[in-house]
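Only one chain is given next, in structure tokens, and it is the form predicted alone.
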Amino acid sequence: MKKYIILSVIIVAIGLIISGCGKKQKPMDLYDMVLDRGKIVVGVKEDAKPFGFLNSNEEYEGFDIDLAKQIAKEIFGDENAIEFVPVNASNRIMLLNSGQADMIIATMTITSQRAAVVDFSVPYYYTGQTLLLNKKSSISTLTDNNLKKVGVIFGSTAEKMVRMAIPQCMITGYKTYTDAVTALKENEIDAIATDEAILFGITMDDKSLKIINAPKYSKEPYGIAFRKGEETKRLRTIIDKIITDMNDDGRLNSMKRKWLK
């Protein structure tokens, strides 16, 4: 009889272990995690002036950086309650979904394709894509016969847009804007295609380059990206409210005047 009791206890214990293993543990709410940690971790760019870049003191600056600091200030009352993680267009979604950042604020255009794998905030900035040229270039339209080779950044929306707007061009991809600009200045490509706001930042530092005098061929709404799922919903809702308030009270416009004069 004693053996049967022991055997029954073992069977029940095994059943509890199996059922426990079969239960999917609910992920912790991201907002609670952020509060417990005492800071937000934000993925930002280092080479996308005037949105996200490193200054001469190796400190992060730019429109996206100021937005991240405003979010930290609203949540913690301290704009420095923040950790920046460097990202680029090709790795930012991977770093976000692997948990290395709570959110991505990195000139990220909201698209239906991206919205299938991440969740976005409401837009915080609107721009459009256009071309960067050497100052001496005679190219003046997207249909110019001299426009044959266009550089884009891997992971950006530019490749798709160029194929639609400038189908006659051969496209070359680059990992960073620095690499693309070097190729442009060495005449390996005829133009760089990306968001006008980013190209504006490049021309601020390099007067040998110019933005084509032609209408922008796309509309690009920038949003903050979060991991997809219920666990990020509360933080996303709070940040949507912060962005909306900043738009209503003029803080977003002040940031635009500061960084995009």
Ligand code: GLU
Contents of the next structure:
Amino acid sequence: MKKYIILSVIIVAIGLIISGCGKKQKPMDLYDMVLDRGKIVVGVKEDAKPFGFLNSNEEYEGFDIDLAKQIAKEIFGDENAIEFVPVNASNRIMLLNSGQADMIIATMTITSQRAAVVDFSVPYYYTGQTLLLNKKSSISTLTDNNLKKVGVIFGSTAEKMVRMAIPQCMITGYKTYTDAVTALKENEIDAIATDEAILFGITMDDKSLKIINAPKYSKEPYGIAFRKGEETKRLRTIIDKIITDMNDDGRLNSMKRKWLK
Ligand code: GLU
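Would you mind generating the form predicted in complex with this ligand now that we have the form predicted alone?
Next comes the full complex, and the chain you just saw is listed first.
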């Protein structure tokens, strides 16, 4: 009798192992996962005022931060049900795709190249690229002969845009906006190229710098990035609806007035 019981236990165990091995585990739906966890993990910038930056109390603030809070409020009824993870232009896709964030809200332009590796929400903000100069600079056009060296942030869309718009210039990459601004002020470069909205944030704090008085040379619609796939689709659809509602009821506009006066 004992022999039979042991044998049946072994058979059942083998059966369970075989059936378990045969099945490919379906990744858990991101929306369910976020609800279970009770908070969303959002990758944000910490040096891109007025979108994502750390204030004097080391708290995250800005347009992207307010958007994340509105999303948390809609999902959990609590705008603080968020964990912020700092990202920059060169590591945000890697951090997202390795599961370290549920989504990225970090001045990220929707491009077809990026859309091959991540899924984007509907756009929530529109800007375009231009140049930051020292206030005393005489440069006034993209074809100016004095515009020889332009700084960009690694991993941003600026490198490609500058190559197209200012083909005569030499491009230098920087990891952070702080590093690029230091280089500009020390005349290592003649200009910094990035989104006008970010340059606007830099000039808010530093009156020795100015934005060139020339038309923007690119279009940069900002979107929230998600990992590609079925498991993120439900959360993305819910967030698309939140953004559309915020656009329709004026919340996005009042955020623009608050941060980009
Ligand atoms: N919006 C541009 C981009 O996505 C530049 C700003 C940034 O690096 O986030 O590349």
